[in-house]
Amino acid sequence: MPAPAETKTEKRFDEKLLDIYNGAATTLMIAVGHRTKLFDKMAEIGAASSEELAKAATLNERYVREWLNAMTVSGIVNFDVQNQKYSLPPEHAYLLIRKSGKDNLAVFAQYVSVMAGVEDEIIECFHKGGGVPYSSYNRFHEVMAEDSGQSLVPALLETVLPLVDGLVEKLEQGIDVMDIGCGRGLALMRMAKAFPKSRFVGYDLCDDTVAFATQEAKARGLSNLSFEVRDVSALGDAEKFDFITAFDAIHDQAQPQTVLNNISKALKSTGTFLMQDIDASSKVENNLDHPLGPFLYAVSCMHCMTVSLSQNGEGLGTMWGRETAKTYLERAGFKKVEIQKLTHDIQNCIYVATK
């Protein structure tokens, strides 16, 4: 019997799948273009042949040519057939080069290749449960640091910290500050340099990130800043800190409620907890129009949820959402929780919590 006629709905889905696959492949090429700084070099030198671009970027011409062709058929790069030259339109370059700072979206492409590196381990988890540990991820902390370095860190002093009334003045006078899940510590370094009278400490579970942060802080001469490898689910500090921060770090904890309870205990009665986390709903039906919905649920499955489960944790996931986050904060003893949305960040929101 002949195959049933293809409906308009099926045709549209077939086309959608092709767009998805082409988009995924292009994402890998964008990551390559970012890491090799080819986008930056194209914006710098203008129209060029593959040979000219390869020479300017000190890269292999054959690989540069194939990458250029992938960028051309994807509509990112223009190709002048007569002169055999490639060019990056200024409106495209703005979203792909390092000089654009927080508007450089090429950084995000790297998450896809990083997550793809643990696909086999994730598949095994689908069959056996459990999770994939932090140690299995190549470059994840490096990419996270680059991401926050162009989005969070530049906005920290002028936009984020002023969300807490009187905080900047207190930091100038000198207070005790802790950052949970500090990673490579770029946010703390920014604050430590700006507020030399305050004392800063960063805690993270990973040895390599703490080692990197410690070395970098020393190189920058930041004597008011230190880093420690600590499991914050066993944090024993009591009413020690005036200000505590957690930037995209709570949702992938093994025991997020315990961590928040410990943060509350470590905070002085007059202190403030500032938490940056994903701006989404706890209910999937409310995220259907989320501009980064597919991306964030994928990041959750391939990283945030699974690293928690690898520690026999709750596996809360990236998309735990505002409703759950607010409930967890209230359970931890925070009587006032304000949720702030920043205009420069389409991915995160800021929770300001006080006891």
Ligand SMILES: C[S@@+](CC[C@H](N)C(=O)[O-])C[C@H]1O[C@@H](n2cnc3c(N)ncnc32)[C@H](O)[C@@H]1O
The other form holds:
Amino acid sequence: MPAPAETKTEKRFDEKLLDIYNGAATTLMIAVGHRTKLFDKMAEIGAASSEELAKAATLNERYVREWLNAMTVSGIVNFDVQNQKYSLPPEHAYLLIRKSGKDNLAVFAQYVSVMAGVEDEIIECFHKGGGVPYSSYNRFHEVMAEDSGQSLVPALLETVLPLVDGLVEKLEQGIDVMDIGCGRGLALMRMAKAFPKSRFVGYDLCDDTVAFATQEAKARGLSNLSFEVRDVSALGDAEKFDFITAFDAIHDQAQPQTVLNNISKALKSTGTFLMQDIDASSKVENNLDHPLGPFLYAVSCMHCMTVSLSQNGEGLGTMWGRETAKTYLERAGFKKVEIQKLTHDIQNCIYVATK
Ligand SMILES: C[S@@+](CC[C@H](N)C(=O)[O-])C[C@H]1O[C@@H](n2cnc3c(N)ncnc32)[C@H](O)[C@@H]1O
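Having seen the form predicted on its own, could you now give me the structure of the form predicted in complex with the ligand?
Okay, now the whole complex, with that chain kicking things off.
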């Protein structure tokens, strides 16, 4: 077939595609730079040759040099030809090193590698349906905990909990709190430490993440906190908790409506449910300018939607959106649902729901 005549629009699309491929490849290199701590080391030692950097980071020079060259041509690192030294400009370092806490965007690059690990299984699902279970993912829980550990946990006490009127005072006095889909449990650990008179429990489906959380809570000496392997779609608790949280843990449920119904039942009539979830519209046409749109729909297809489908679930997906979320919460019996947006988090919004 002859190539179509080149129009201005087609040319622009060629360039766009190449940008996309370069961006994807660079994202993998950013994940490598994060995991090897090369960005942190570059920020620490300043301009260095590949030999100097490799020595300081105790890594193999040949690999470090190729990585540096990938970082250089992608405009992340500067290269001084005369001295053969590479440097990470401070304004770039700020967005790529661990010291920057919530502003370290390098953490998110790892999701691309995590998703790429299940590509073969996802392709099979395109042909046969079904889904890829949590157990197929390498490092998902580790990366998720790193993500929420830097974005949610430091903001919890100062900005997230105060969204609920009078909650901090109640936590200080002593109340019962449950976190569903707690993952490695870092948010609960932060709360359990800050509010020793309150009692905290975290439930998660995956035994490896619960084992991690249990061990970590023990190491931190937190006796007001426990974790259990439990499927929250069969919760069974009634009027038991004053405060329930779900951080990024509803949209990938097999049965999200059942889980929200269970949460509503488990909550005392005076209690509050705080749900952090992806901030988007339920309609794709409203997400065209979403700053993370392509990333989040990809995460959905390669993780959140498929883990739900692997359990014969609904497969809501990451981008279920505010409209659907509000409907599900109302159906679960929450009469008042407020949606809050916090400046520390471009990805999520917070639903504060009461019965
Ligand atoms: C996206 S992760 C969020 C983890 C954690 N809340 C955080 O912010 O780091 C969702 C978690 O929900 C858990 N999960 C999914 N379905 C569940 C179910 N039916 N019962 C309990 N946990 C579930 C998963 O194992 C996973 O750890």
